[in-house]
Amino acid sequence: MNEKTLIQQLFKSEYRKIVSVLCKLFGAHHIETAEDIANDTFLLASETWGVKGLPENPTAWLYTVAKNKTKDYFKRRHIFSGKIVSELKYSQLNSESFEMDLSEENSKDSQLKMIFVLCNPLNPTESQIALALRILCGFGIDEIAVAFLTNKETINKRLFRAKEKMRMANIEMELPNSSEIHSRLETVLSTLYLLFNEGYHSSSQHSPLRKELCLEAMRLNYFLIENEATNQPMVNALMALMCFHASRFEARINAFGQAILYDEQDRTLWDEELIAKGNYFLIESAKGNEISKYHIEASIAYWHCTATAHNGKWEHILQLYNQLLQIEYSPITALNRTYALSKVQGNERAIEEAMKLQLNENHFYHCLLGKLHSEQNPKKAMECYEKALILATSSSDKRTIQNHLKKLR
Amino acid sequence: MQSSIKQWQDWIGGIAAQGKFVGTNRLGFEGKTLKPNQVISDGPYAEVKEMVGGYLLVKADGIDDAMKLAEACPILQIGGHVEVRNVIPMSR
């Protein structure tokens, strides 16, 4: 491995540790400083390693440099003794004796606290995701821009504004107390859920990056499971959901990067190991009394991972959608529920229910109607798909609809 | 029993699929009634022939829309009926 790839890898795994540990030491409102120090450390690494070759232990090298840079930074800025020392939890420390603790234990603790700092409802969710990608996943600004289908400038502005807000609000680098942790975890999970979806459903054509977003969401979620305080049923439920979805990652996109519909997927490409992991976390999520939307979505995904339609598969799925809609309505859930209804009670009944949904502006709605009409009334089905074609925006959606039309002709 | 729960869930799920569901509860069989002068009687239904089995709160465009939602209520199949009422918020 050359030093460039290694540095990229280390940036993804070590950047967050350095920033988190520094923030725990200084307080979260000094996040910019912590990031500067971490960035300087990696800059020096790329300059030095390119000339002198790789050090024996690159990670230890980074830690030593980060520690020294931290000391230098505060000596130079003269603010260490005044502004920051007073804020240090161990106020007896001075610039000479203070030690940046990069032990595994402190590093994990700092990162956990960092997750709660960054996934804070204070900021809009797209800012939370951008912050998480930058600081917890070590993504470059350009990578984040690609993920959000926007430019670097927008992302920089978004990050700047988010950090500014955090600084003004004086957010503490600490775990929420036990009475708050559940509701704060909900915010964290919804950020991870959106991060995962960004990768799973995003219209960005950059498929390796999309997969990486999903894996990062899973890694952060697993981090919460590893910690006792955050290893709660709904965290396991979301993990199960992500495992089940990720198990179909290879099967749902063809060699040209186009989406393959569920019914047409090559099931031998489903990742059995991830399905088994999903089952494990789903069982873990059942400890306790709570049923979150992640529990229900994971259960639906579980049934989708079972190949055949035996054991009343669709009846189970329909009941789960009924429950999910009572917790949270969304048009796409309503459409999925209606599809499940057609599998259990037939197309006619499902069409009747679909007509009540009033989602005329939604192209998926017309696709569903097209599908439900296909057998009994192909002419009507074509009309529905034609409407869907007008409303669809993405080229891959349009292609899928055209394929349906071709089959009906 | 299992299939009756499904029936109820399908009905409520259909309302929720239209984005019109707010909340629901079945009412249990335990209860007491308090009347003036500390008169307490057992049972919530001591003096009426009917009892309320549950409620479902919906968002609807008026009574007629709510009546449409009520049409598929499974209680109608076992001799019960649905009373549709509007809600007046306590403060505006």
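What you see is a predicted model, and the numbers here were worked out from it, not measured in a lab. Just so we're on the same page, rigid core means the largest C-alpha set that superposes within 1.5 Å between forms. Residue numbers count along the first chain shown, from 1. First, how it differs from the form predicted on its own.
- Shown in the overlay between these two forms, fitted on the rigid core, is a CA shift at R337 of 2 Å or greater.
- Q8 is not among the residues whose C-alpha shifts by 2 Å or more between these two forms once the rigid core is aligned; its shift stays under 2 Å.
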The other form holds:
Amino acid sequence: MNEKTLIQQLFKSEYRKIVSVLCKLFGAHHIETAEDIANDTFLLASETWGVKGLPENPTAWLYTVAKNKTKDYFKRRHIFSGKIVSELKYSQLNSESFEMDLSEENSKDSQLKMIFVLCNPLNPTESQIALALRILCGFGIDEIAVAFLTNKETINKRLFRAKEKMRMANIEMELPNSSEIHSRLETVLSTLYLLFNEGYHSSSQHSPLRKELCLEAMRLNYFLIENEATNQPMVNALMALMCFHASRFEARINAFGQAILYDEQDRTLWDEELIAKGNYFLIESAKGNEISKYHIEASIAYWHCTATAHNGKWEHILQLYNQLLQIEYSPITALNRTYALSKVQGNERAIEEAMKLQLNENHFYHCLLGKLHSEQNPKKAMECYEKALILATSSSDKRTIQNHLKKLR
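Switching forms now, from the form predicted together with the partner chain to the form predicted on its own, please provide the structure.
Next up is only this chain, free of partner chains and other molecules.
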């Protein structure tokens, strides 16, 4: 492995640890200082390793440099004796005796607290996701811009505004207390849920599935499960949902990068181990009295992962969609329910319900109508798919729709 590839991998895995540990040490409102130190560390690695070759232990090398750069920063800017020392939890430290604890235990604790810092309702949801991608997932600005279908300048401004709000609010680097942990968890889970969905139903021009976003959402969610205070039923329910969806990764995309519809997926490509893990977390999520939207969505995903011939499968899914719509109405949820309705009561009944939704600007809506009309009215189905083709924005979605049209011609 060359030094460039290794540095990219280490940036993904170690950047978040360095930033989180530094923020835990001298406050989340100094997040930009922590990022500067981490960025300088990786910049030096790219400059040094390309000339002198890879060190024996690259990770340890990064940690040592990060510690030294932190000491140098304190000395150079006199921050240690001025702005920061009074805010340090361990104020007896000085620039000579300072030790940056990058042990696994402290790193995990710091990252867990950082999740709550970044997923703070103080900032809008898109800013929370952008912060999480940048600091906790080690994504570059270019990658974040692609995920949001925007440009680098917009992302930089969004990140700057979000961090400025956090600085002005003097947000603490700590877990919420017991009285507010539940409500704060809802905000965190909402961010992780949207992050996973952006990967699972990617708006990228290149692929309808971005596994790296999904896997980062799962990794961050697992941090919550590992901590006793945050290991709550809805956290396990979201983890179950992610596992069930992730189990079908390999079956969802063909060799040309096109999405494969559920009915056409090769079941032998489903990951049985992930399905088993999903079952485990779904059982864990039942250890409580609450039923969140994540519980119901995980249950729907569970039924999707069962054998097609299972008696009552689609009846169960339809009833779960009915329940989900009562908890939190969403036009997309209603659209997904229509598909389940077609399996239980037939295409004509489903078309009647779909027409009531009037999601005329949504290409998925017209795709579903196209599928429902395909058997009885191919001409109408083609009209629906042609509308969907006009509305679709990604090249992968357009190719998928074009394939449907070819089959009808």
